[in-house]
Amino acid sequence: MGGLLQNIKLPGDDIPWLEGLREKGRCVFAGKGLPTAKTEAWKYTRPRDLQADDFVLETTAGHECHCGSNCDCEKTCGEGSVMPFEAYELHFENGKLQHEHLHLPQGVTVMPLMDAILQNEDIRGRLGKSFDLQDYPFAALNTAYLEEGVFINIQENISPDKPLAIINHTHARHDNLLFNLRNVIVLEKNSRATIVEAYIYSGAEKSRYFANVVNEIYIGRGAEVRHYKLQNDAYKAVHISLNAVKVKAGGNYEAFCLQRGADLARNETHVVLAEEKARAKVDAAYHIAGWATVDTTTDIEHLAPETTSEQLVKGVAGGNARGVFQGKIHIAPHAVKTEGNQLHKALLLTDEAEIDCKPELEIFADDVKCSHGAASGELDEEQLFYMRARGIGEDEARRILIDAYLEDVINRIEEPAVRDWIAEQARQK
């Protein structure tokens, strides 16, 4: 683990509580180590190529933007808009925040994570409080390097007029880059916000780097977050992310993640419906080929009465790729009149592609409605024959059928502009 757990100086190491939190992360990761085939939560998604002692971690103190004429990230590092819809854009380059000054509506605060640690006492009660480090080894590693990311606070009864977009553009200046991002997002009572994450790259398609991301999201009473993500990293990249979400009474969390890239990717979402009538909808799609392994893991905890959750995940796997879905719904003993539904469907394009699926229900209460299901299949040969008989080439016919297969889950995205963008990304070759 030498390449992942490095002894380096970080900003804020003179803040006792922060350094104590970092040290806890180091100890947990050193004690747990990398997941193996015997680690139940990672039995289908064993991290590969992470034992190598060659990852390079940059700190803010030694960082400056090196973009120049040979860099294809001018839209990220410059002032231009990246998203095809209006948004308040936060730009990261190789995991480092580039632009932090936005003309935000009143009641919306966005600041670099380290600035929030130095200036905002509230973040101490939030940082690292939404999950147990013992359960998430890579989140422990992320905690050991706490430095980069943003703090977003939406005050009571405030609804920004545009999405907040967190865009990380990787164009590694050297191979084997390791970067850790920690975003803390707080919505106070009756507030609303749309958060969009995008992970994209330029340069060599086989760039090797490791993106380790943790989002801590706190949703107040009656508040709502719509959280959408595109993961389209380089073919040899590793992308591990954890979304740890806590929802209070009447709050709502809606999420969608599209995964297209990376050699190994895992998008994990842990939602705690902590109070009555809290809701969550956690959807995802993946379209992969080559030797990629893409993992969607969810854990929804219903801890209060009349809470509801929905999950729909659909995937397309070709080549020698592997798609993984692990979904758990937990109903606490007193969480009566709760409803939780979960469904995973997959389309296999080749004989070599593989799908591993593990749905789970843990029900400790009566008077609940729960369901889970999983199905996989192949492209309909009759439909392909029908389309080819009418002059449509085989590649085009396959593309049309794949687009149609993913359409219903993408159409569950509530934001029209984001839905159109995700649909376009899903159609990309």
The other form holds:
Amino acid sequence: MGGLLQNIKLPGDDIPWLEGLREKGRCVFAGKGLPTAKTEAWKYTRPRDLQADDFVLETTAGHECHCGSNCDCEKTCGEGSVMPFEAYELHFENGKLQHEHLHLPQGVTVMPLMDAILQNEDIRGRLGKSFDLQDYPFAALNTAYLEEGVFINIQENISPDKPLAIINHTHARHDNLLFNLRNVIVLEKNSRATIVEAYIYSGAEKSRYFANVVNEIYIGRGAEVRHYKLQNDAYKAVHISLNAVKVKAGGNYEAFCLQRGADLARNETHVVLAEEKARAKVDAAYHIAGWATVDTTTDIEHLAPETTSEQLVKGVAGGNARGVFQGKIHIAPHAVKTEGNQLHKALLLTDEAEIDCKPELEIFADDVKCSHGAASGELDEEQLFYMRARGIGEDEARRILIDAYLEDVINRIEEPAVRDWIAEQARQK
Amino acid sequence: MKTPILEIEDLCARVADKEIIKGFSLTINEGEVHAIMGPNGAGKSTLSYVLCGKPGYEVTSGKILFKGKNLLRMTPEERAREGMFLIMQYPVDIPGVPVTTFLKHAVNAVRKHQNLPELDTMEFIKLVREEGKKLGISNDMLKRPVNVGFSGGEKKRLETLQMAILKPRFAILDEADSGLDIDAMKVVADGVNAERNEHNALLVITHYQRLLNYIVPDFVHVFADGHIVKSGGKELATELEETGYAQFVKEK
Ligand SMILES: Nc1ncnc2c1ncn2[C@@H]1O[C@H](COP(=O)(O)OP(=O)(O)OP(=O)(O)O)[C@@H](O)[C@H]1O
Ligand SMILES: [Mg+2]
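Shown: the form predicted alone; wanted: the form predicted together with the partner chain:
The next block holds the full complex; its first chain is the one shown before.
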């Protein structure tokens, strides 16, 4: 048992570059420690309590299900699918990849991260190259423990017929599990793929696990990724994710993240539009209650001319919950004719719920179009009355209006099957 | 002996600390159609909101019995389930909620209250399409969010559709004719007339005689300064068309 940074033996410690990278992660995290009230990037979302908690790390690449035969995770541990739509499914159980044989189409590679490190030369030039450790304390921690995760490569001109779904299923435990996942996703020139990421939890226990995730996504020239995520972790859990994305000329990154669970969560997306005409759409929604703090942070860097980005983030906060949105758009000198738009809207259901919103525009080029906006409000009394005047009970009317609030942002999901699934997940529990 | 549906006695009500309804009394029996006419700002819409229980509309004195029960003790949804209905002067937009979803919730809430089995999706869709067709409401419109981007006429048709589906005992039409062309007004009036029977009743609020040619009232009341200042038969509406309200409005 111990804190966040523990000395454990990891596989591949005889590979110098890998051990060097882990060591760098350890040093950065040890040096900086957890963000404090003074850390600007974390001023609204305080990772309180994490220091004090005892965390358990498991390192042996476990293949078996940790829970007994009476566990309801059979459906995820066993064969078969959990997603309500056709997908190539990869299952993680309590942070461990379950090895299953996938019949993947030609030109699509999916392998455990450690296998890729041992076999694939390309990964060395990708791992840890999409972001700066100094800026992301939890990604540094993740790097210190580099081991679990997947490597996905889509070859030139290939587009798999179904989404690739990375399903992270956590179930009740008595101790506090810390798991670090690192996924490296590479799309070669003119390829396209849909990646679905789901974090789900089962079990009645008030499990305080900590899911610490880093996705490194490289989008080649003219390639496109649709990245859809559901965060529905246990209500005492901590979920922190960094999506570090690099987009080359004419490439497109389209993301949607719905956050529903966890006690403390951040989904942070850093997109570098590195070359001309690269595009990004980074949408998100959250629907939270209780005492949760749920954070959506974006940083879109326009480094080249004619790059575009748009973001629509909508949230519903009830109880004593707190929704945080921090959105930064950076336009570098010479990145002319770029366009960056951002809008955050939130619905507050109680007087105790809170929204913190910090938009930031850094524009160093001329001839650009940029906008940002934020609004928060309560349920519309006129709409509530209209519904009640037709016989719909007050609670039901509220529920219908809350579900409707997230409708427009969810409708921006391009894939109908994924859209329906997200819409279902977003509904009032 | 006629059975009263709505009995309003010496009602006073205010909104935003402003006394709007001042000693209003009216009894409406089963099978009757009453019309209320009166100048802008007299308090006609306020009266209809008070009857439907809109939050913020405070009754300061008087009493209202609906089918013999104390209306003022009921929540807006209870009133609706008991058969109170209002065609609103300004129907509300509800982005994100399709007409069918909204109507299905409403009809089943009302049916449940009346101990009727809830309609399943098939039954409901069939009903709503049939009724919609009579009012010239396309299936396409039924899929759109409630009132969002609807024209004035479409909004009033949708209100009438809701009335046809919820089958109220007592309906208030608050300027159901405003903003409608002649044909649309006929459609709405026909829709409303189709729902009439000897057990329900209507209160028609309008500025124009025109609508009353289609929905013929048994009684016409002139409403000014928060109460009824004159009552008569349907000929009173024609009379008002010529004289205006000047004689009823207090010199300021
Ligand atoms: N929420 C409110 N706050 C303040 N004043 C209000 C409010 N609602 C109504 N009033 C006032 O009450 C008075 C009566 O309004 P009401 O809408 O009932 O009139 P009306 O008779 O329906 O008029 P119209 O013929 O124009 O529809 C008006 O002076 C109006 O400004
Ligand atoms: Mg009015």
